[in-house]
Structures are given as C-alpha cells and as structure tokens.
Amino acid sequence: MRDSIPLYVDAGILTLKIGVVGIVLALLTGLVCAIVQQLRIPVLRQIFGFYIELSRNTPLIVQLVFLYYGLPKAGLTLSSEMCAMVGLAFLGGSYMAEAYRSGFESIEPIQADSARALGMKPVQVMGKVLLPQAFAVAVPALTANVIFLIKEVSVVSVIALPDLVFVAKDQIGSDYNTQESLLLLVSAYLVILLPISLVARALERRVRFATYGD
C-alpha cells in the first residue's frame, strides 16, 4: 500500500487541478447566464436557456467525449486537462445558473424598482441591490454544486487522465489488490471533499448569520 501512495497523491493534485478551474469558470458562467435572465434579454436569454437545458441533460462522460474526440473531426484539438476542465465549466454552469436564479427570483421586484426610483443605474441595481441579497440565498446550492463537480471529476478517466479512479482501477488490474486500492481511493476522496464540506457549511453559517443575524 506504501508504495501506491504517491500516485493517489499525484492523482489527488490533478483531481483538485481541474475541479477548482472547472468550478470557477463554472461559477462565472452561471453568473453571467443568471444575469443575462433576469434582464430579460430577448435573444440571450432564449440563447442562454438553450445552453443550460443542454448541460443539464447530457451527462458529463458525454460532454467530454465529444470534447476530446468530436472536436478533433471539426479541426479543435484540445489537451485531456482541457477538455476536463471546459467539460466541467460546461456542466457546472447550467446548475450554478440555476443556483443564482432561485437566489434572484427570492428578491422582492419592489427593491430593483425603489433603487431605480432613487436614480439608481441598472449596473448599480444589479450589483449593489440585486446580485448581493441572491448570492446570499444561493450559497447553500452553490457550495452543494461545488461538491457535485468534484466529484464528477471521478469519470475524467475516460479521456485517458490519470484521476484517482484511473489510479485505482490501474493498480486492482496490475496487483489485484482490490480491498487497498478502493480503500486508498475513498480515503483520498474524503481527504479532498471533508475539509471542502467543512468550510462550505461555514461559509453557509457565516453568510446567513451576515444576512438574517441567527
């Protein structure tokens, strides 16, 4: 088991890698589509709902084949980190633009109105009204999303990326030792996921304290 460790460690830094460039393109294409709904721009929005219907509803091995290998037909060849990591932008951004929606949607429309009515621009409606009351009430689902994606990262393997569960799954064939490497595997899971769950709920408690003061 000793010995298998520095791949589940090197395995482990990719995971992380490309969870967290996925997760924050995903977060600012969330953003951008949620904002782009509440204006209500006709064309963007249609564009926009497009989007997320299709991310939704595609699962994300999918999403990375046609990435790696269907790209490559249309002359866009891009490397396995990425694809996964585009991939992940990809899919992450339809579900934390659905987490700022339900943030928007909890606003009262007579607050964007009464800023207006005091000579507010739209810019500032949106950033100084609008956009801080919805990330407060999205945080519970956006830190549930940011979970979600790492964890996706598990199916990267099928682009040939040396993920955990690539690791894994390669040292079962080679040393048929099936009971350390799942046991290796879960533990470098709970490694990377426990100390993110913790803080996710801290942050949860911090922003609904700032906001409701309980």
Given for the second form:
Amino acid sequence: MRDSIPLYVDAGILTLKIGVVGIVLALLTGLVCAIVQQLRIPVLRQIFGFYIELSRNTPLIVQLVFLYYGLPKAGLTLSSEMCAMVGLAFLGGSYMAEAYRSGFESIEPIQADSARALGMKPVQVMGKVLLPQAFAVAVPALTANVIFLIKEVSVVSVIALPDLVFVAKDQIGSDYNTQESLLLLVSAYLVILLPISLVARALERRVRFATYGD
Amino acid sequence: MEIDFSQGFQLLFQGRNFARMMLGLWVSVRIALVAMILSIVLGTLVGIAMRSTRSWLRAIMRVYLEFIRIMPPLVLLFLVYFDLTRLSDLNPALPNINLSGETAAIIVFTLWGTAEMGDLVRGSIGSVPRHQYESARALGMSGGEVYRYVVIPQAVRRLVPLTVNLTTRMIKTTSLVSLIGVVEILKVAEQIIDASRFEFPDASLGIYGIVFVIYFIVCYIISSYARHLERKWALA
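Return the form predicted in complex with its partner chain of this protein as a structure block, the form predicted alone having already been given.
After this comes the whole thing, all chains and molecules, with the earlier chain placed first.
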C-alpha cells in the first residue's frame, strides 16, 4: 500500500488542479451569463440562454468526448488537460449562472431604481448595489456547485488524464489489489472533499449575516 | 476551421447504426427509470426517517446522506462493481455475487437517488409552515387528517417538480455506466466510430455531436416539464 500512495497523491493534485482552474473559469462564465441575463442585453441574452440550457441538459462525459475526440476532426485540437478545464467551465458556467440569478432575484427592484435616482451609473448600480447583495445570497448555491464540480472531475479519465479514478482503475487492472485501490480512492476523495464541505458550511453561516433581512 | 458533420451523419444512417444508438439510449433510460422508481419509494421512507424524533436514526441518515453527497457517483460505481464481487470471492461464507454492470449501476443509482430523494422529501415536508399544522388541529382535525388533507397535498406540490428534475440528473449521470462496461449510447457511439475508422476517419465529430444532441433533447424535455410544473403549482 505504501508504494502506491505517491501515485494517489499525484493524481489528487491533478484532480485539484483541474478542479480549481475549471471552477474559477466556471465562476467567471456564470457571472458573465448572469449579468447579461440580468441586464437583458438583446441577442447576447438569447445566446447565453441557449448555452445555459445546452450545458445543464448534457452530461460532462459527453461534453468531454465531443471536445477531445470530436473537435480535432474540425481542426481544433486541445490537450487533454485543456479539454478537461474547458469542459468543466462549460458545464459549471451554467450552474453558477443559475446560482447568481437566484441571488439577483432576491433583490427588490426598488434598490436599483433608488440607486439610479441617486445618480449612480449602471456600472455602479451593478457593482456597488446589486452584485454584493446577489453574491451573498448566492454563496450557498455557489459552494454546492463547487463540490459538485470537483466530484465531476472524476470523469476526466475518459480523455486519458491520470486522475484518481484513472490511477485506481489502473492499479486494479495491474495488481488485482482491488480493496486497497478502492480504499485509497475513497480516502483520497474524503481528504479532498470533507475540508471543502466544512469550509463551505462555515462560509454559509458567515454570509447569512451579510444578507439583507432575515 | 471547417466544421464537417457529414461523415458522422453518413455513418449514422448506415446499416443498423441508428437503431443501435437508440438501444444504447434505452439502456441508460432503463437504468435511470428503475433506479428512480426504487428511489422514490425508499427515499420517501428515508425522508420520513430524517424527520424522526429519534436522534440516532437521524444521525444514521445524516451519515448516509453525507457519504453519498461527498463521493462522486463514478467512485460509488467502482465500489459496488469491483468490490462487491471481490468481497464475495474472498469470503466463502458470503453467497457468490457476480454483478453485471447494469445491476451494479441500478444498485448505485438507487443508493444515490434514495439519499437525494430523502433530502427532497425532508425538505418539502419541512417547508409546510408550522401554523398550517396548528390551524388544522385547531379546526378539530385528527393527526392523520392533518397529514392527509393539509400537509401531504402541499408537500407533494413542492416535491413533484424537484423529483422530475432529479430524473434528468439521474439520466445524465447514467452516462457514466459505460466506464464499468455497460454498453449504453456513448459506448455504442465509440464502437460505431472504431468499426469504420478507415472508411470514415472523421466521423467522430458528427457521431459524438449526435450523442450530445440526443442527451440534450431527452433532458431538455424533462427539465422543461419540471419547470412548467413548478410555475403552474407556484401560482395555485
């Protein structure tokens, strides 16, 4: 067992690396989508709306094989790591957008009107009044998405990335030490996800005080 | 960059390819449906157990839910598919378990769905405001009548759209079963592409594109229906 632990550590680091980059990209994609939807920008709004539906209603594994095995035939080749990050951002963006949207919806329209009446420019209304409040309300949904997305990284072995699942499957195949491999696989995910889920819960408690009302 | 889906389409309509893809889709949908039906039944029981006054029962349910929530579904699939078989191999006292990929998948998705469903049931019973129970009691209803006429109808209205949504998540997640050797739509697509690698070298763009679209259509229809139900019942 001692020999194979370094393999899982490396795989865990890869899983986290893809997860972190993918999640940051997803948070940005989601924010852009939600702002576009909130400001009702024509055309862009329809495009982003279609993207959200497409991304929410297809599994990551299908998105990944399309990116990795399909797109090169159209002349666009990405490395498997890039594919995994882009795929995660594509999937996560829509989930994050929905989380921000629920945040925006919780704000009374009168707040934007009042801010405008005070002479604020649209950018200021968004940046100083709407976004901070929307963000605070969205935090529980955003952190739930973060955990969901790190779990989704488990799929990237289909595009030949040596993540935790890949290493476990490889070990089962080569040494038949099934129990040990699965134990290490489960432990690795507990080590990664338990702290994140605890931090998420602490964060939720903190922002509850930042939200207006209740 | 020129996007050319034509090879994929030509290949798709060659021989029985399209029918095979549809059969593959049916495998995923079948796993999701069986697991969903079991999850609804077991999840309702788990949801009620989560609201139990016995704290040890609530604690067990909590651990179960947290474990399922934290583990990626793919890891759960590996655990059941590889470990259950292996365990029965090593221990002669246990009956010989030889799970097919599909049975393993149904077990995993039922475990997963039951946890999710349990939480939804718990949430929707809890969302019926306290004063509704009290008013019903004040009107002279018995405990059973309060549940039958006041709590359950309101809880079900909240629960049904969420359950329909869970079904789309279930269908999306069943796409993972190709990784434990179940021949579903993604695996069929791969087989079709591999078999005609020389005749249609660029078919993967079109074929994987079609799988993408098929998943989208199936899940979009179900999730739009969930949204429709949510709107309809939110007003009532």
